[in-house]
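We begin with a single chain expressed as structure tokens, specifically the form predicted on its own.
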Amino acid sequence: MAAGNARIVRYIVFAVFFVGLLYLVSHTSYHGVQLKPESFGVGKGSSTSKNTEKENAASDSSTSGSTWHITKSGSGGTGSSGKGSGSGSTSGSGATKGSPKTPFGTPKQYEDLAEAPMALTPSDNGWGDLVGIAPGPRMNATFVSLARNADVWDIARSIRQVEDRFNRRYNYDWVFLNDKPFDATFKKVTSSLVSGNTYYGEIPNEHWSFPDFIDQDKAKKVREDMKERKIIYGDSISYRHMCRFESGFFFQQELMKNYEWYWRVEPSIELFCDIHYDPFRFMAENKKKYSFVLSLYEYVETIPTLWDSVRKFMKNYPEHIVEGNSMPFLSDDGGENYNHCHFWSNFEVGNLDWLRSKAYVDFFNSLDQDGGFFYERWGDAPVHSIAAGLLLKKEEIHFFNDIAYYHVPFTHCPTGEQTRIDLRCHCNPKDNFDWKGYSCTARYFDLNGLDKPAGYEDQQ
């Protein structure tokens, strides 16, 4: 009888245990416990708070203006879209209608950002933590891409490269710009791939057209002549608009006015290695304003009078030419002539406040008035490079050796076998352009007194 009672008690205990276990399982999220952003010290611009920001940014779809944007629902599908003013200002904790909200408490450039460690080498704590949202502060930064609707699958490839190698852990925004309205397919595809907020802007006509001071007949004859001489993009009008836009107007777009940092991404690029840290934060903490991964000589036929215009600017605006600049990178004779070296601007991580500065705006306007974007074929790469070389101190320009990058036809693959292993790179070191004869990267190293990485001789 006693044994029977003991069995009954055991049955009751087991029953209570299993009922309790069933209750626990049924009331636990399938994805586990949700971690709040405060747990990581992440600002409100992170992915865990992006739904609220998107709802704020899309709160008014009837405001007039030329800027378009789209937001995503929490499930990652297409949400509401609208046309907003993108005024670039914020009030309290709410977002300006039609524009991205500046994350509350975003660190500015020269503040102490060391709220959390940033692993830069394999010996640093957290180097191998590549799963989940990265700890630490976020910069007021965005990716930016100039793209057409027809580029949707090429830019989708670029987004996956950036997200898989970096942004899935940081959830930075992405701004897309086009001289025409973006279609629904472009918005749906790109917004589904980006882990941060996505915004879509239509470029105003005055930033993508011939200015009044350009002689149309003269410009047409130049294009015809360049076509005869088979100069790349020599007869293209849209390419010239693009170069002028990237040189002087992309940072003036309403959607860009809410940001302090940008990372330019082109369609069909590749990133070959993991990025273990935040390049935006690195730039801010180290007081950098412009960066590159590839440099080379410009086509001489496209810029025959560019340096003449630069010399005129230096004469008219001597107050903008800083001491300790990078003139030796640009000229072999103290500024008399241009050696045609430039940073390849299809990759840039840079400071927008610098581009909006009086020095840079004066530089662009001075060059623009000379008409070389249309009477020749000035590219935005030499324009950005010369500006950075003259208006910034040499130590404010950074070379990202550890960001492995490809844009047809050139590759930057980090020099050093151990570096490539540590970063899980899949690029062929034989393709690295850095130390080839047509590259200018060695000049950058020499100018800044930097030791070239071990093994560079084997890639010359």
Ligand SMILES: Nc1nc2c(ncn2[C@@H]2O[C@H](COP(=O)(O)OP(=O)(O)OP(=O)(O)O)[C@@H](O)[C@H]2O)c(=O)[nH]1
Second form
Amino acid sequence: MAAGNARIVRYIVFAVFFVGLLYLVSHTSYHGVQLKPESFGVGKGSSTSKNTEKENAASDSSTSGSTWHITKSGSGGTGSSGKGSGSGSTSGSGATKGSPKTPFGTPKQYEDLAEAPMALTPSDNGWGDLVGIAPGPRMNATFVSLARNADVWDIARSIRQVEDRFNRRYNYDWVFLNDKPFDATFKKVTSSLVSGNTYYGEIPNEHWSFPDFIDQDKAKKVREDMKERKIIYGDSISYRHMCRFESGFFFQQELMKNYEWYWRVEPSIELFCDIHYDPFRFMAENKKKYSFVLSLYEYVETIPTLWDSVRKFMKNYPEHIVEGNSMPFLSDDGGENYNHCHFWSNFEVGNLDWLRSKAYVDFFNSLDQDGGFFYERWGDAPVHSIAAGLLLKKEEIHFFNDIAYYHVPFTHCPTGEQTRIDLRCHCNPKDNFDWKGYSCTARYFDLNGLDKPAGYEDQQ
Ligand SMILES: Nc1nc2c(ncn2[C@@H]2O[C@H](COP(=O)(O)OP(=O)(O)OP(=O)(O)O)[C@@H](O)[C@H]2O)c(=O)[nH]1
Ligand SMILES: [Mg+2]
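Next block, the form predicted in complex with this ligand, ref. the form predicted on its own:
Full complex below, order starting with the chain above.
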């Protein structure tokens, strides 16, 4: 009996010791830093509740004609998710969002956010601060991707690169647009990758259909003819809707009306270098309205009468043509003919208020009425570029040399070995397209009186 009691006491002592040990392990600090998820710059807010929000939102795919958003509590949002009317989904798009908690390694935060340094070169204050949430203000900006549900894994690759090289420290929002409802998988995968809030919009039919002034028979004959001539996407109706949408409507979507700045991201792009500063802030502080990384000549067969249409616009709306514009980038004879140079619009960081301005809207409507999106196969790249070239001062267009980028089949890899090392780039400089014969970037440099980077001759 006594032996039995002693055994019970031993069990109790052992159990108390074991529970105590468990408590100690779960509350131990390591070198003074508590081991919490935030310490690693991940899992801002409650990861459980964040996941539940995403599951809830992503599991409902019956969202025809509506918009969806998934907010991240750590990035200034309300931590809610659900269906909205678009304009109501504004949480997280304010000018000064930032994590309420300070992740381990976060650089000094500034009371006056505008005072925070913007490190453009290695000698600038804050250059090496690539861990944690970046200090400084946030612009009213979003990434935007037009995509189909089937693009999910290709856009996932793009998002991962944008996040790793830039957005994990800035947590900007991401708007996804589609002519069909996004499905649960698309929402679940993309919202898990984006560090900011994600919003999902379905494009209204009037922005993705033939306008009534288009002669369907004529448009059909054009597609058949282009198919015969093997013009890329020449027989595609959806590609034409896409080009017209990107030219005239993406910035008019309810979700996009919440923002002033956008950065367009397409599926399967690559970013090769670290981005040490906020390109949105750079654009705002330097009064830029449009930007590019690659430029080239357009495929002439797709735009035979585009310049005629542009000339008609210039004649009818002379008040929109800005003095000090970039006409020499577009034309070699003072505007008589188009030289087919354009900025490659699958990458763009730009100002949405400019695209929503009367000048741009008049430009788009004038071109649209001429029918070339359907009677030819006008791309949004020459349309945006010609607009930027004529409606903006040349100084308002920026070339981001330090954003290294790939979209099949062209690469922008910064010229200059030291730049590539400073930015930890993984692109092959031999692939850089900037100074090759089919690029228009040298024209942009000449027009703006800019010195080409050292070593450019070796890449021609
Ligand atoms: N929702 C939707 N998105 C589309 C459709 N067609 C193209 N897109 C998107 O529009 C953008 C441009 O289309 P792409 O197919 O990449 O066209 P591209 O860049 O000229 O040609 P690629 O060399 O194929 O990349 C991408 O973001 C696509 O995901 C479509 O029918 N529906
Ligand atoms: Mg593409």
